[in-house]
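Take a look at this one chain, the form predicted alone, written out in structure tokens.
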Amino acid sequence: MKIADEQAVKAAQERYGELVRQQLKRVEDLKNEGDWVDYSRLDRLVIGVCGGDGIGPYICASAQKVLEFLLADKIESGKAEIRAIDGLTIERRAEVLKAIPDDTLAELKKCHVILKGPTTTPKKGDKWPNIESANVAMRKQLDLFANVRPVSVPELGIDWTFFRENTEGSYAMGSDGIDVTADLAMDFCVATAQGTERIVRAGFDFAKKSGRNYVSLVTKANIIKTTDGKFLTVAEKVAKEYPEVKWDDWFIDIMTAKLIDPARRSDFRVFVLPNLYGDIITDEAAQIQGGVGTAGSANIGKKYAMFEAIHGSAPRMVDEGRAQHADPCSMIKAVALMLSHIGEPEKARRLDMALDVCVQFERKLVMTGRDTGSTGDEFAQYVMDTVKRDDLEKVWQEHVDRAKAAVAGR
């Protein structure tokens, strides 16, 4: 081997063993880590919204309004808070070389739960340095460990709830990569038992308290089988604690076949994944029930929740002027979510109820992201009008019976 190789390598030995140095504080930070927050102890909840980049601003507008119409009652009697965190945007992050600068990171802590739009990321080729992704940031330095993603489609049977583990795997250390030489780079992904446990016990103690009861574990633990392997085997150990929830383990590949097959995907019901397979198979999922700016995110973890659009930050609509005319549906998915978290499910379900009636069924206003459809407040306004109707349940049923009566029928 030549010299400079072999410096190369003691090189690259240094920078892994800080590396796991880091991990290793990370699990003993892990086993230390506190209960979860009860919502209904605390005095006023804080819900901190930033808009972000791009359309964020636009559409986290819009479903601040469905939002704040939700929560009225607890705004004014001052259970509720809604506070601007400013500081996300590309702008000011590219300013300071930081993911999150250090006074919005303050702010948001301050924060119970945060509504946050679209953030851009830089790439190879952009005007902006190579800073981390702010949500890969905003999931570590929250310990938001649990992405959680429901779609729904009624009338083909699809009722799903991922739980995409979102603080370790090949993202949690997407900045610390080492270019060994000029000829080889390396990245690392990671798992940890407290991580991995905790992910999947969030998604068998959902699927049992929902009555799902059937999970379905996603690896690649057939190739992948160090990391993958552990997630698959702290699984199984467990799933041991939840005799009634049905479970079952899939590879990646054949699953996202699986969520296209009708003889298979309605059965679906809870999956638990590994962070880099539930970014990729949760945005098909979304274009099953109509897209990506159909689907909301709940980042959860025991202290804070964020909830966002699983979108981009879609500059080139700014770029063209028609950034009031962006879909808001992802964000108002995502306050559906938050209201869930935060104890009112009955207001969430009758906003999801409204999100499926304006969307899928009565379309009386329809988004194009043009000047040819509705603003994002117009729809906004369409969908808390749709809550508010005395018949939206029998309206929603109709529909849902209606619509899978037509699938049958084909």
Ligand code: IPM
Second form
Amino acid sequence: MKIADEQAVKAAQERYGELVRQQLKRVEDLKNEGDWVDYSRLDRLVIGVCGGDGIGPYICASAQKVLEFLLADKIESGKAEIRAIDGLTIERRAEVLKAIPDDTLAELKKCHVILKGPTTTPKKGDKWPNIESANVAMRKQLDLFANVRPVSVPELGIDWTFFRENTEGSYAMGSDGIDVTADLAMDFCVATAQGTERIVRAGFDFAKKSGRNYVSLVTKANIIKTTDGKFLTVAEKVAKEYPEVKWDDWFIDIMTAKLIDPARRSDFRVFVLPNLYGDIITDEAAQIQGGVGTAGSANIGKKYAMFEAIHGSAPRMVDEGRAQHADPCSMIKAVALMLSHIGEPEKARRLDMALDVCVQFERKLVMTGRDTGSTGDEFAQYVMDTVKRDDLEKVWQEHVDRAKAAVAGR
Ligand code: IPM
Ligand code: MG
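Now show me the form predicted in complex with 3-isopropylmalic acid; what you just gave was the form predicted alone.
What follows is the entire complex, opening with the chain shown before.
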């Protein structure tokens, strides 16, 4: 081998050694992780709100109004506090060259749960320095290992909940790949026994507690044999503890096809999958529900939880002066997920029903992304007015029944 290549191998080995050491340290931390925080025991629940950048601050502000409206009793009595957290903008992150500025991270860690607007993720060649994604960094720093993404289309019988592993897989060292030489680039994928077990357990627990009782494990273990293989082996072990939960395993490619197979897709309930497959397939699932703008995302850890949209920051809408027309529904959906996580399932259920009525059924206001439609604030007000309706449950049920009959008659 050429001397230059030998040197490149050496440098790569050293870098790889560092990365392995970091991951082994993580495994030790995982072994010592604490138990779940019980929100019902807190005197005061602190909810951090950070708008992010691009359309983030706009849609986040609209969603915050809905949150404040639904939690008014708790905020008034001091049981909950909503706290603005600054500094998660791309300008600030680029200035300090960090995915999350230190002072912002310190503030986030003083909250229990966080509502977060989209943040710009630079890629190679952008006008921004190629810093790590703020989402990914927050998931790692606050150890938000379960990315829970529900998708529901009642008239099609679709009731899916995705449990995407959120701190490992191809994302764990996504910014730490090695350019070995000008011709050879290598990335890495990580699966730990502890990290895999907790996400699989979260999926099975949910399947059992919610009565859905069916889990589909999705990997590409026939090709990505080591890490996906581990995912599958751990799942086989954990599944034995849940005899009442039926489970099967699928490869990601065929599962991507099955989600658009009308004969099959309404059978699925709970999915558990590694990070990258979960990222990709949840966009597909959201599209079936009406687009990524309709889907919310819960990032759950034992100590912290963060709720966000599943889409990006759409800087173009800001450049074109249309940001106030950006659709806040994904962020309002995130509010519903937060409510259910902090022990307000009934409020969450009403908000979900109101969103269905406003977005899919009644559509008295429509968002078009420009001034031909309503603004995000107007839409949020429409959703709140709908939550208040005495006949909400009845109206929602009638619409669902009608939509189901229409699908059946097609
Ligand atoms: C998501 C997003 C993020 C991800 C990006 C913005 C880093 O696509 O939440 O699905 O890849 O996880
Ligand atoms: Mg995504």
